[in-house]
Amino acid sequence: MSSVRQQIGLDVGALKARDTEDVIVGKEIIRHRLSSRVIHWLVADFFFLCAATGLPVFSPVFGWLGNLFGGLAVCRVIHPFAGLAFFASAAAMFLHWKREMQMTAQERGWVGPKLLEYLRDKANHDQIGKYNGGQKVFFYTAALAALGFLVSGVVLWFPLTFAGFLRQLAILVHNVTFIAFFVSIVFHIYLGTTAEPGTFNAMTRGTVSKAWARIHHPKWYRELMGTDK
């Protein structure tokens, strides 16, 4: 009976987690609507199509991906339409997060060396809301670098309507842009997997248990529980 009891919360976590969140359904909490869930993934699915159509072109050495498409001439042709849907789905993330993503005077002293203590777990653990201050460096990381690929991707999509110096000023600020902004992705995967287990649920069924709030997120967890006074 209790294992029936705990698939129809599931079931319900589910159900609710598809148009609302900050809800404790059972032993889970939902973190994640649907529509957030959605634009995630829009944004990673569209960086690595421009990724594995973009490094054929970058070099001969990733040719191998530009076979997957059909051929380097294809891989010129999706690229700029696949960068135009990854800004457009990045677009609708900073305004979709924009108002949680915002950073307290405590989370902008992250910025710089102090970030490494984040990772080190040795920041102010207690006062960490819904979304710490990695998260929302990463967050606005994302929107600079949807920025960056597509001002020097304009240039680069239409090399003859810009000065030469515009152009190799375009090709290095689109490599710099793609290969940091690669690096921050390995971080935010390995956080989002390995390093804190249970969080990828909150990206694919939308949420966490109460367990893994109250370890990573202890003030989130606090105000849900209805305890921080």
Contents of the next structure:
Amino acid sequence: MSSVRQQIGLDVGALKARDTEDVIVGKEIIRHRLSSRVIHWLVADFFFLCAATGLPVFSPVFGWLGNLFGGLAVCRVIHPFAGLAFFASAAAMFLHWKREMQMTAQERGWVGPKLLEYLRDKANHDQIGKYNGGQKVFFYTAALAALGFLVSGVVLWFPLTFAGFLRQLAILVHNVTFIAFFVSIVFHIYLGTTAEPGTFNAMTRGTVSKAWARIHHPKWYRELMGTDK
Amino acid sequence: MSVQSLEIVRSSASTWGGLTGVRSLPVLSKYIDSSSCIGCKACEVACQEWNDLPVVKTSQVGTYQTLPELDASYWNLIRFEEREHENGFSWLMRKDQCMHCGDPGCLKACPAPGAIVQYANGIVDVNADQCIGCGYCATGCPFNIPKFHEKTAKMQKCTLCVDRTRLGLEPACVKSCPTGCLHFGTKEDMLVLASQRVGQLKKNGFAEAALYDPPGVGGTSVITVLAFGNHPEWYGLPKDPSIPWTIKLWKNVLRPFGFIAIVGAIVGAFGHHLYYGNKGHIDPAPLDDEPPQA
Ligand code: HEM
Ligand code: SF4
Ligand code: SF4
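Can you switch from the form predicted alone and show the form predicted together with protoporphyrin IX containing FE instead?
What follows is the whole complex; the chain from before opens it.
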């Protein structure tokens, strides 16, 4: 069956990636099944919608972004709803991945020096499984940010209900969350694209090459190949 | 509005192009002598009439005060306070309205370009067509003035009768006041009148009489003489108002820091790539899919 499909050009890897992951198909490994990818891109799209409608409020320098949606007044209407959608998809993402993202004791070091080691290409990758410590740290950063955005955003949404110091605090929380998370996102995008060729494919087609897996996630690779001791 | 745009010296959320400041004008001021206010509310009525504001349902708050708070359609409220003190007991009346701050917190906090402007004559005005109803101005105002229209969510407040004062008329409230407790003119002149009144009050036994023109917000264009000047809080006024530190932190520190952090991250990512190249190419093993020999 599958050989016929291959002959007529059916993409077995992509088809299998609809509902399975962590399996080897020929020279490829399926890294993210379809549901994982859909959730990821929902979060990403709603994040960008939030950013595009929030940035003109952050500074008039980004007013042109607001104009794409019909002006600042429209952004003010869209943004909180986009925010709710962002939170909902981020919550789904959290539930979807939380088991795989449990951190081991050594991985806690990724919050500090290990992350720099990794960025300086000095890290020893040998024990890295499907996700490295940095990815896990980013996963929790996203969860925390979604929560911070939601709580402060709802306060900002209803100026008549919430007033006084609570609102001042909400402005600060929303702003700090935004800056911190946006900086993380820049690195997330960089590491997921140009920094490590082959990575972007994992979130689009769902697959990576065996070589990619062996270089970046050797323990995961060994587990799948059955060579892990 | 188009003529007045020549007089804009500050404009909310404007990078460049928002300010003209072509004309320089003397700073105008409304001087309120709270000690000679009899609480007749003529000014409240005059304000509603001149600005053509709809009727706002009054509510009985147990004092001689029309409403508990200012309203989007009620920009001028005589606050009433019954106060016991060592020399007996006083009814304190104070005209509550936008103070037209020299350094307006509402304007600083507002994210909508040109929604709040300050003219060369000191008046702080709202352009409802630019307002997005986000409520940030209320968060930035130390006097709790901005109020929002129920349906449109637009911010509305006292304009210092910008449409009268432009033509050399005094504000409607000043025109209507029967006791002469309201005056209008250049701030210079009003400061002279006010300090004369403070002197008079001191002679009459109000040793703590003072003028309320708080320097923390750059002075205000609405200045008030208080018989108990050491207790502005008796009149519902903050003792030493300034723009909330949170708003200053947000606009003066976090926002520039945010720009630097975000641009820095992007430049850093590019720099990293230039310096380290593609991650993975440091792996000495050949890039085929065979497992390395154990
Ligand atoms: C999770 C639910 C969220 C809610 C309910 C929410 C709500 C709000 C509200 C009501 C405002 C006030 C101004 C406006 O309405 O435009 C605001 C501002 C803002 N939001 Fe959100 N938001 C949420 C998520 C996000 C996310 C995910 C981002 C990420 C890009 C974001 C970025 C911003 C920015 C940059 C501002 C401008 C304020 C500043 O300068 O600090 N928001 N948000
Ligand atoms: S009193 Fe409030 S609303 Fe009026 S100018 Fe000052 S900060 Fe703005
Ligand atoms: S409610 Fe209107 S005037 Fe107030 S800060 Fe928002 S846009 Fe500016």
